[in-house]
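Here you get one chain, nothing else, as structure tokens; it is the form predicted on its own.
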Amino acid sequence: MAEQAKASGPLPVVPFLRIPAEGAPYLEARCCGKCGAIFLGERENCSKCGARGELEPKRLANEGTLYVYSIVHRSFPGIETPYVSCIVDLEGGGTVKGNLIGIEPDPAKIRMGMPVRTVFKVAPRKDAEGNEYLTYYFEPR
């Protein structure tokens, strides 16, 4: 395996997180020009209408609403629990899974449909080469 050099800045934790040289980071999806369906990640065809070559990059909004959540009490070693895993419907389209921060992991404090915003932070751990990763979370607005 070839050795990788340490990156000069944080790397995106997922391929659909964009870190421009100028400006703030953002999430990017693919939008079908025929039917308007929105998908995360690279693809050639629209899974909804089957169109080929119609998918264009779309910058996703940083605000949305909490669609559903789950409070996680057991995880891999080294992952602090409990935490809130969630799915968020973003304004203008796009549905993204992430973690909800800035709120107690208590069902009495979290409500479906609550307004949230995307926040970007450097992940708490580095990889074996010492690289930092930029990740995204959701927090109540």
The other form holds:
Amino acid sequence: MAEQAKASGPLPVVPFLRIPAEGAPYLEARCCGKCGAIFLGERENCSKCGARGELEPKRLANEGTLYVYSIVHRSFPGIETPYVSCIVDLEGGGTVKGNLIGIEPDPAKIRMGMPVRTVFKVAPRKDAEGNEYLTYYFEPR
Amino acid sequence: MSDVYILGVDMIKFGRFPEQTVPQLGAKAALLALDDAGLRIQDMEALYCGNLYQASGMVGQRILQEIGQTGIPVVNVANACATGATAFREAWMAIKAGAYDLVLAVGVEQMGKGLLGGGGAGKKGIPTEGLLGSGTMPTVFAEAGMEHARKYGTTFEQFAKVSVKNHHHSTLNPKAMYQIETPLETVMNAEMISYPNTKLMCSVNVDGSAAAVLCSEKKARELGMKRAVRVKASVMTSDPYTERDLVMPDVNTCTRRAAAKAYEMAGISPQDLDLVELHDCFATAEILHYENLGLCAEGEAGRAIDEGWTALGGRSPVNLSGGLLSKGHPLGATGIANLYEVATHLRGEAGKRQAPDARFGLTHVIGLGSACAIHVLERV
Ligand SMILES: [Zn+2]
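What about the form predicted in complex with the partner chain, after the form predicted on its own?
Then the entire complex follows, led off by the chain already shown.
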């Protein structure tokens, strides 16, 4: 299994990162057919309105704006710091957490509300079996 | 319906006690609270015990094995940082329901050092901490604070002033972990953990326990009301659906809903409160809760800390105990320790940190995930 996965390219870092056979990777949410609430990841029911089985896949936009951030200086062993943890609101709906790259980790440089885009790269970490993972980041646009 | 009273309440001095077991720590607070009430374990009809890290370890029963195996019903509860308050509230509810007249509630925790939250990989894949942002508690609450900064321009310095204030308060509280003044420069120049939270703006991981003896109105009249404190409101909420909650935990909405209900239940307004012990797990969080609890108007929290409204002697004193930032935050004990602090002021026994002529006080905790508990206490 592991060998197979390695042969067929990187695995998604989270289930809501989709890697189609053809075309660019993207983030996918579930959208409630009753109330329009948007959720990351698979789910059966809507936690906003309680609708059951009405959630449809929705491809999230790659463009959004920086909602808030924090500059992380202390983390666990093996995690390089400082880095910027951020919350991004995507155009057309959907809120995603990630790392903000391509900008100095300096509060004077980072502006809440600034336009950002989602970019996809191979993660600098592998799993115990040596598999590569495709991850997403945000960068200023 | 008749009210429920706190007859006895106490806490151990928070600190680091690696040589003690969790039940031993819990037993100490239980005995202190029983002594404060002038009662014995044989008088208790039930025990509600809050502990998070040994939630499957029957901590309540093991406390009774330390202080008296009377065979009473024991319920062990876990509810993140709202664990202690949840145990207290369950005890309150059992009395309110008429099931018992005298109930013991204990909260206890033994903590490790270091970062909470974040953490490793799931069953499959690679760890996402530091790759897809950070889930550590200092970061989560830094981001929550930055939402306030985004809306109102709240500054790093204003957040830092919360720590200066709470550390100052704890110099007057012998049961707090720390009794050290931390000037603004010291707080701002401390190691940055997650901007804008420096190390001195993060709650202290300590071991601790606190306990309360709750009783029915009938029993309080029988035993004497002299040092009794009335529970005017007990409210709990979970996080309702809000737009970003599942990605960025929303500690505001559940607090606002709980506060509105608590003020209604107590028949008072925020201006009637003589002191508040709120969940300052990080300095950024305290700023949010000034507005969430209605202690100031929307957008005024920065001004509230700048102008000392929430300091000892201010119009709305907050965290006179030193708060989680300086008294310490043993998760399961925190909720009952807050109640101890407020009750102590209502009894006029808070010494140098006494809120003058205190009649009403409020306690607030948030367990991320989320559980919010608010209690309003009234002097008898
Ligand atoms: Zn819905």
